[in-house]
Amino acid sequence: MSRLLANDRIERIKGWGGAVASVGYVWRPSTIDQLLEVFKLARESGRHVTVRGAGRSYGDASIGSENIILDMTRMNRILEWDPTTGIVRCEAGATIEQLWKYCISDGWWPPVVSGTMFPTLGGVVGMNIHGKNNFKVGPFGEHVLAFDIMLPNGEIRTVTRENDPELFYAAVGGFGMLGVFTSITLQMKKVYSGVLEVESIVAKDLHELFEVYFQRIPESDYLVGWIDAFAKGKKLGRSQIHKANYLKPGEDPNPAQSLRVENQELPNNILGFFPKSVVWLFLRPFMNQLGMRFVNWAKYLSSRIAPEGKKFKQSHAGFAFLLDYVPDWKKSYGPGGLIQYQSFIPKETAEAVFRKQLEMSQASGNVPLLAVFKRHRPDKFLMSHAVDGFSLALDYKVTESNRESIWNLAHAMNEVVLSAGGRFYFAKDATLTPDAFRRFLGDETIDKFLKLKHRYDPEHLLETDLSKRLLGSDPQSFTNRTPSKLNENAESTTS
């Protein structure tokens, strides 16, 4: 008889966007022994284990219906730090925020960060996040020197790209399917100032946006574009771009001050007096098609009024973590939450694909309220989302009345992406189908991943709602099945 789990462990857990959720049994270990106990409990109770960090994936990558949810946030210590080399080793539950605050006063900054500082490093590595500098330095995984990973059988391996390249390149970006990261060893980026030199640039349409990128990339450390997704016709794709560069040694007259943590912190108030903690309440009336049409228009107009090529200094945290300026900003979307649709398109076809996506969104009546544009480069990781090209991230507000149409829109856009040789990103996904998953990664890659899954997790203990949606839920089906059978099994679990 299977062991019963205590009801007081039951929690309803949402993906970060709030549009998808499930109920599971939550455990929050703080030691390796407690991690081992969780896997023992999973076997005794007949449950799967879902690894969860800070829960910052937009969709269902860190939730698991009726699974044991392994919340790693208590295993969050900085274990080793060498300020002379910039090499740091942290437990997997440590966050980007902890990391940069610990290291910046010594003149080091994380080489890659997301738009928010709150993801855990285990989640960052499991999803192999990218930043506004992907075109220059690649994803986070390229800066990981080693990691300790606990396999579901309790074995802990120290893995580098030299001693076990197959596991290294599969576990980084493997969305938590092969084991549980217990520590991460990372090479930090040396910086000589706590500020960046930032330049604001305007593009009048989508074509000019691409031209600006191709022109500016060689001279930029960071480059990110915001698109007014409501603009149509000749104005479609009109944008504001922010370019940022590190200061060189000697350019900051007082680096000891600018590198202090307190000079990086985001302000607690808007306009000096308005508490940020309640700003999302005042944003909510604008978070609709009419309100955000006005907001996007006003933002673009203000960027046009500003002097062309305006440059200013901004702290690393201020530039990097735009999503953290308004705490709980996702609440402004309302009870249905949001999904983000992010596609990665080769440079040869990206402009046409993104034009089509914006036009399809406008025609469907579901215009994304936020659209962010980045440049990317390919990498060696097995389950990579990267291409030699560009990405466009589109945020859609979800309600009871538009949910079906948004999912239909996403599936229609998938066909455009796949026809152009595009790819998708598991940390953002909520709508990908098993067929689209197979087509963008290819049969050979999926078969290789499934063989590794069977080698390192033969009992199929590790599972998430994302993996069930894309790979199916039958533990025996992870071996000796054809790609077409994989697709059939996965589709049966999502219908």
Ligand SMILES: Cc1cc2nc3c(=O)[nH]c(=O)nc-3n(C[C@H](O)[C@H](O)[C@H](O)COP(=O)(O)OP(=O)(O)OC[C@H]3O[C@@H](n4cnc5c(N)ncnc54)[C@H](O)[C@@H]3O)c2cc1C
Contents of the next structure:
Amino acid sequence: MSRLLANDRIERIKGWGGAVASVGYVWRPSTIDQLLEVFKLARESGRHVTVRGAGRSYGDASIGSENIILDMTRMNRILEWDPTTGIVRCEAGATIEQLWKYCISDGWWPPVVSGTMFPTLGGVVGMNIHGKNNFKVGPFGEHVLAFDIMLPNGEIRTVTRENDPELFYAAVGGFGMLGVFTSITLQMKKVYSGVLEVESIVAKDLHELFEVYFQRIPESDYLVGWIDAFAKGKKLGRSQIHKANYLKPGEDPNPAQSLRVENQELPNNILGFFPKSVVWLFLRPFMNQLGMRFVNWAKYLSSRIAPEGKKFKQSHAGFAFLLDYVPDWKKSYGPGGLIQYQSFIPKETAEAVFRKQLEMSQASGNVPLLAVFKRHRPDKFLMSHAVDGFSLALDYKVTESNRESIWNLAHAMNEVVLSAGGRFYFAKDATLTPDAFRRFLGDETIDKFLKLKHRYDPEHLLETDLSKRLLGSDPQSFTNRTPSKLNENAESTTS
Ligand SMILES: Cc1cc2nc3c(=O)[nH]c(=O)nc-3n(C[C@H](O)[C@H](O)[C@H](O)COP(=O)(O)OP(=O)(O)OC[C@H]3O[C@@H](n4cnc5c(N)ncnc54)[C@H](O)[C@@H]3O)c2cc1C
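For comparison with the form predicted on its own, kindly provide the form predicted together with the ligand.
Following is the full complex, with the preceding chain placed first.
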């Protein structure tokens, strides 16, 4: 008989957006031995294991209904650091925040960061995140030199792109399906100042946004566009663009000062007296269609009034982690939370697709409250979300009454994305169907990934709500596959 798990391990865990949740048995190991125990327990209790970092994925990527939730956040030490080469080795539960704070005074910054500093390195590698510099430096995985991964049978392997390219390129971005990262070795980026030179540029419509991007890309280190999704007709796609560049050696007269952690920190108070921990309360009245229409319009107007091409200096943390400025800002979305829909479209068709997405959202009455635009380049990772093109990330407020219509909208937008050869990103996803998943990655890629899954996790211990939604509870019975083909795969790959 299978072992029963203690009820006091039960917790309700949400995706970061708060729109999806499930109940699981949570374990928070602090040592490799405790990690091994979790897999033993999973076998004895007949349960799956869901690997979880900081839970910053918007949807169901790090929740697992009735599974054992393996929370990695306590395995968070920085293990080795060489300030001359910028090579750092960390446990997988260490966060981007720990990393930049540890290294910046020596003149090193993470080569790729998300819009928030709270993700763990295990989660970052599990999703292979991209930054506002994806067009220039690729995703996080391109800067990973090695990782240690515990396979579900307990074996720990040190993997590099040279010693095992197949596992390297599949586990990075493999959404926690092949094993548990226990450590990550990373090449940091050398910086000569704690500040960036930032320029704010306005685009009056979607076409101009693309034009600005095409013009500015060659001279930019970072580029991000904030679109006012409420603007319609001729103004559709009007936006504010932030371009940022590193300072060259010698340009900052006081690098030792600007590189101090204290001079990077986001201020604790806004306008000098509102503690930032309560700002979400003030934002809440604006997080509806009318409020955000006003906020977007005011933001556009103020940037229009400011002199074109206005340049200013901003700390790395201030520029990169704008969204962390207001802690718990997602609470302002209310109890239904939010979902993010991010699609990646080849450069030739991106403008038409994003125009359509904004129009479809407006027509359905679900206007995204935040819309973020980025440039991307393709990469070699098996489950990559990147294209030689652009992405648009759209945040929708979810309520009981609009939930169905948002999911319908997402499914309708999927068709537009797929017919343009676009891709999706598991870190942001909550709505993709198995059919759309298969069409975006193609049979060949999915076959390859499932072969590796059968090889490294033959008991199918690793599972999340996302993997169940897209692959089914048993990947061997995945949609549209003939049993004979699957048996063949299973036989040839199970070692
Ligand atoms: C405000 C905000 C802004 C964001 N901005 C960006 C952005 O600009 N670019 C971008 O790419 N993403 C962005 N993200 C998404 C975020 O970077 C990713 O979801 C990232 O994976 C979160 O890391 P985590 O530690 O929270 O991982 P989780 O969300 O807990 O897990 C992510 C995945 O990794 C797996 N995983 C976690 N730890 C391990 C491990 N040790 N071993 C193996 N697998 C593991 C999980 O099973 C899951 O599949 C943003 C998220 C938020 C909330």
